[in-house]
Amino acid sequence: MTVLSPTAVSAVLDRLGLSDDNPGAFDGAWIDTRGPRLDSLNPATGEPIASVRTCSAADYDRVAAASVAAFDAWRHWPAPKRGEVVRLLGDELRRHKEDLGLLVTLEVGKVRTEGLGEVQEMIDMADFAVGLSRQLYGLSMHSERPRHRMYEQWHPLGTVGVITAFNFPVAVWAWNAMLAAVCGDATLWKPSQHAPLTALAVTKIAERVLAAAGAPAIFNLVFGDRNAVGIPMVKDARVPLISATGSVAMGKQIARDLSDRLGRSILELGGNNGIVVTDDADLDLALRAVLFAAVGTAGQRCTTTRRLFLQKGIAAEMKRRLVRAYGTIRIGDPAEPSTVMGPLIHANAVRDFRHALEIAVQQGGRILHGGKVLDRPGFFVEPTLVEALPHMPITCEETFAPILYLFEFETLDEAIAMHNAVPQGLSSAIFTLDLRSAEKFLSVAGSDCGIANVNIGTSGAEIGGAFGGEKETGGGREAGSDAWKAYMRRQTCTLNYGTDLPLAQGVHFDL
């Protein structure tokens, strides 16, 4: 396995203005942070990349104030100007693609397509929201009063708090803070503890293009723990939303803490999406598709396949296919274009993979394909095929590794009876040429999930669908349809043209 040499990294990093030792804090300038220094490990190789200094609570309380007042200056421009600044920061993102896409690559070892895609969804992301920048609707409604008219329109909501996963290190900031910024938002960005080059790339960025159009500073960052930045964030009365990406516990305690000041969330947390293969499916179409979902980003994404639905007729013959596709899997340094999957984010992963498949064979699973961590630098495992029995507790957890559950089933209604009997409610997909058993599946009597697919994977979602899941993937939705609303408060407004005061529903209130 090669991979990239110190100089080429070196480049990288410079090219993006990063250094050996970042600050980890941005509120229009670049602040002498007083938290400890934290290494960004290459999970490919184990060795650090470069290194952050994280934020103490006073240094977040100065970044929240910064965006505060961003916010306050940034909402008066209009829409359209808004989305202007928005064209001009997609367009810039496109000028670093690569360089962006090799170090998302290098920090959290997505292979090179998959670096390069998450950047591309930032850049499709800005677009969106340019096109959004005039189309912030209100609804106009008849009034039951004579000479008054009804109508609702959108303001600002305040400053947004991000908080991102290792796994679409930059990606989903870009869900919130493309729509936030066309909304009339500051964003304040807390990236994971496992990715912040990349997160202090963006936000360089950001800078220029901000400083170039004469904007305020509505990009912000603060990078540290949970108790210098995450938990204050989540408490601080002057961040009326909290987007977080991570796990189902991660969102229940930040919901707890936003319900005590009744502030806004939108929670992506947990994934344990399903596919279902009935026996009129087309084979070779559900085996590519099975492929890229359970086995992308090293079955790190939040719309891996981790189980697997298949009708008896077919079991067989798709269990073979699969075991013999996994064989095939060129597993190594992802910044190799050959390579097909990469590592794990950390030695955690590794554990976590482990002790899944340890306690998945205790349950009665069988391990047909992988189970094996590879001997060598990184944070390498063998993408996993295990027959399970249905019930077995483990296949309704989320392990965030390529472990892939495989059932059978009988009929239609057994299979999604098994595939809602989870926890998650993220992503869903069916292969059938069947329309009636398409159509069942996506009826109300379907699929319990946020997404639901036919004929094609539960990963790779485009970005001009809402994204979000139900149950304890928390609810929330991101990216396209009309998901700015989150970002925004709602007003309803009436106005009395006339000479007389007429009371709703009748009522009378003479003196």
Ligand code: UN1
Given for the second form:
Amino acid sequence: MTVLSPTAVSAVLDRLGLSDDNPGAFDGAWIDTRGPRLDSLNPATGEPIASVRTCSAADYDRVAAASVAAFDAWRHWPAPKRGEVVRLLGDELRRHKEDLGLLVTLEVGKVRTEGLGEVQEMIDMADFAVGLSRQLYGLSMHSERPRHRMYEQWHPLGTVGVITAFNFPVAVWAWNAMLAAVCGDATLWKPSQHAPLTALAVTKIAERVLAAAGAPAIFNLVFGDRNAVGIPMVKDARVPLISATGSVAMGKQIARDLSDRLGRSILELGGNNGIVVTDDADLDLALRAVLFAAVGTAGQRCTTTRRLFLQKGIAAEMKRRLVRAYGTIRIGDPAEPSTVMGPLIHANAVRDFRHALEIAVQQGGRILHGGKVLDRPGFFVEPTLVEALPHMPITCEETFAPILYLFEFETLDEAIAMHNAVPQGLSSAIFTLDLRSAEKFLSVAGSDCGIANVNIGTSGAEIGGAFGGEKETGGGREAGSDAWKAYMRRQTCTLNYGTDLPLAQGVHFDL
Ligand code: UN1
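Next up, the form predicted in complex with the ligand. The previous block was the form predicted on its own.
What follows is the whole complex; the chain from before opens it.
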């Protein structure tokens, strides 16, 4: 059951230009692709919403060629003019925020506010990229040679292959596509198999904006599985950069394939994020942050908090509060505005949840709350708290579900060592009111993650910072700060305006 009637759902699909049977590729025109049809399911009901035709390898090839041609034209547009097109795209996304947000809820099960947040993240990225279009700065250097000038400049790179996951079905595309667009690149998007409709809807909006602006079709889409689309794209020498979000196993495969052709990558892979709570922490704040970070999005963010380290003095109290709060989480229809936690994405995710808990118990873990799959249609589970022992192997793995492992510690050094003792390195946080503890956590002897926070949780990063992580998270950085540099090629230029030819390093080459 969902609060959205079938008529309401069809109205949203209509307004976003989606039909019962949608084409799965856009290269400037919507292509009648040749791969099998795939239903997009509503994870809250298990029922199909609409279907999309997937691409064959030949379809991929055609779209990639068109994308390269679009890049060829687009790169000559001045960057601020490219920014103007991105500004129009941001405006159009604002106009469709409600419908797109609802579609995110329908297709991937995010609760309403998170579905809308996803669209807001695209809008924020558009705004950021517009400003950036006038700030693609290079440095100038003082040459060691007389009457020489040295500087660097940034040129467009090419077509960027963007592989996104179901959990941020459009925001992560925007992280890449908005930057790529102002940098003068085209994007070739392979959306998640579980979220094709939101990708189609966004591409249709982008299509209209590009056409109205007289811009080349730089936002391309290829919907299909790894064999038809993913692998050909990663191996395609026409695509100089692959930006991929997904599992560590997927990232390793991509890295291997790219190394064969020395292609570039931005990898955003698994997280296993921890929060440290010290004895002096503001426990009210810590509790609220842990709830959002561990239970929000049903535990399906790469930034989800999966491990909680509690100092001995507050551990019992925090556990009591957590168990009480977990008991009040409203699980259910994500389209219902009061729901806090929606479903997992599919049946396999439910199986992984069960499996991880079985192993956790075998390894000595004790379930304090939750652990069950809900007996209702769709893919719902209980948010779960597990008292864990240090070094339980399952706690070193990322299970994409709302399971939070609880550990205790005595000293901050011990907490940091436990925190860092996992292969992933995405996001981390400490709750403390002590300046020394906070600074230690942020210091070189502290968290080894790409993101480290004080008195806020591990998830829900703003777009203004560079997003990404270390170790098996893959090392990539997307969104804000200077992440744009990955989407351009740097050229170092030395210009001689004199009449002599002095050599660098004092070398003489006299004939
Ligand atoms: C992801 O889960 O792939 O920081 C990205 C966050 C979001 C992005 C998560 N802004 O939680």
